[in-house]
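Form predicted alone, single chain, as structure tokens, below.
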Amino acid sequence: MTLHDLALAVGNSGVGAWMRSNLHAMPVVEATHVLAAATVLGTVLVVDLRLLGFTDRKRAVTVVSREMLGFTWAGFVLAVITGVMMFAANANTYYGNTAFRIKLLLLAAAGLNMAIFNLGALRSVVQWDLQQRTPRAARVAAALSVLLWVSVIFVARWIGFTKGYDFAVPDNVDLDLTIP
């Protein structure tokens, strides 16, 4: 199965079907959607601002990851769920779309940027939690962090513009809006 099959499927599931028949799916869908990924880029700002030495200088790299960790998974999973309900809507479209897949090339790069920090400088973070200062190699994943979730943000809101949307409303989709 290629990705391209992979892609249709999806679209053919029910989740797709349903995302495409029912009128307030994808603008509810969307909203939490945007909501979930706000709440990833404001509590990754939090600890990244933290390692950058730009705020709570005082308080332990750990605290303060560990009091944003839960809400930064959640939002996460959130967006992944309603990222995928959102591609299945129109995944033929979503895949041959160039704004999607860079999209998805940054969310691998902040996977793999959060990676490399856990098993590099933060396997050390006993010595320099409490330091106003962190090491370079932690200020950089920070730096970079902060430079690939901004710039998920900038390219899905290009994915809107490059969709190319299809305006059809579907056979199985009442419109009457008139008030009995």
The other form holds:
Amino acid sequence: MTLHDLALAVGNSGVGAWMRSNLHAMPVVEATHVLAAATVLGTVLVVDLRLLGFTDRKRAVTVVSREMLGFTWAGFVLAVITGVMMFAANANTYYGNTAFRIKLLLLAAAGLNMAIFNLGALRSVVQWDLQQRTPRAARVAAALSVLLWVSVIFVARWIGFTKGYDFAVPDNVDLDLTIP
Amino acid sequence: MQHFAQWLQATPLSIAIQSTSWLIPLLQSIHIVMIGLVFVAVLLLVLRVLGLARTDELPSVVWSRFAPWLRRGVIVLALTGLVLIISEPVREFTAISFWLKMLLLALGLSAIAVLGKALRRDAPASRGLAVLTLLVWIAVIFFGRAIAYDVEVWGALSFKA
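For comparison with the form predicted alone, produce the structure of the form predicted together with its partner chain.
Up next: the whole complex, starting with the chain shown before.
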């Protein structure tokens, strides 16, 4: 099974059919996706700005991050569920959409950045939990995190403007003549 | 209103924004990033009132931590929103969701101002109002997205139907 087969299977699933047949589905699911994305971005930013030493300087890094973690994950899970639902509605179009593909790569990069931070710099957090100035590795991870998550939002919004028009017409083809 | 929207849509400024292909997606992206800031600021202020977050800090400390996010975020949202309205006034002004969003936005801003007054003085704030404030802001986000789907959401009630 190729990735394209998987995409088509999602599109042909009951979820895809339901999304296409229910008039209210798309606006409600999209609005929920925005709310979920806003929660992920905002809560991630709270932690990243603490790591960068801009805000919450007197609060322990672990306190700030533990407080936000539940909201970040709740928002992320909700964003994935609503995202898959939107994908299912137009699977083939999304599959071939460059902005969509870049968004998935950026999401993977954001996840990788978080994993590296968790397995690396964060392991010694007891030593710098209350310090205003965190280790360089932590600051780099936080800066990358801000950059990647903001990019995810930008590229995601771009999908809506390229969907369906994301193809190159060969020079020798006159589109008007191909319409019967 | 319809005439005003059509007039605005035909102004050189509106046409200039409409015809700059990357401008609208860029402004919408900034708008969404700012929604993240403002929504999480509202969320944490509400949770502080409810005693569910940052209880180790005085309410006034939590207010001064998130009020700047709220203030600056709302300013950027208003500016990007204004340019987006100028670019597509007919689409916005004929949408029920747009007017409902504006009404809820006024309520949401007033509610957070009332909560802020209590938080700043470390005085007890209404828990019911806190919950209501969060719900109103969630509704603002929902109806913001629903502007693009007025007929789908409102059916025969929509002016566009």
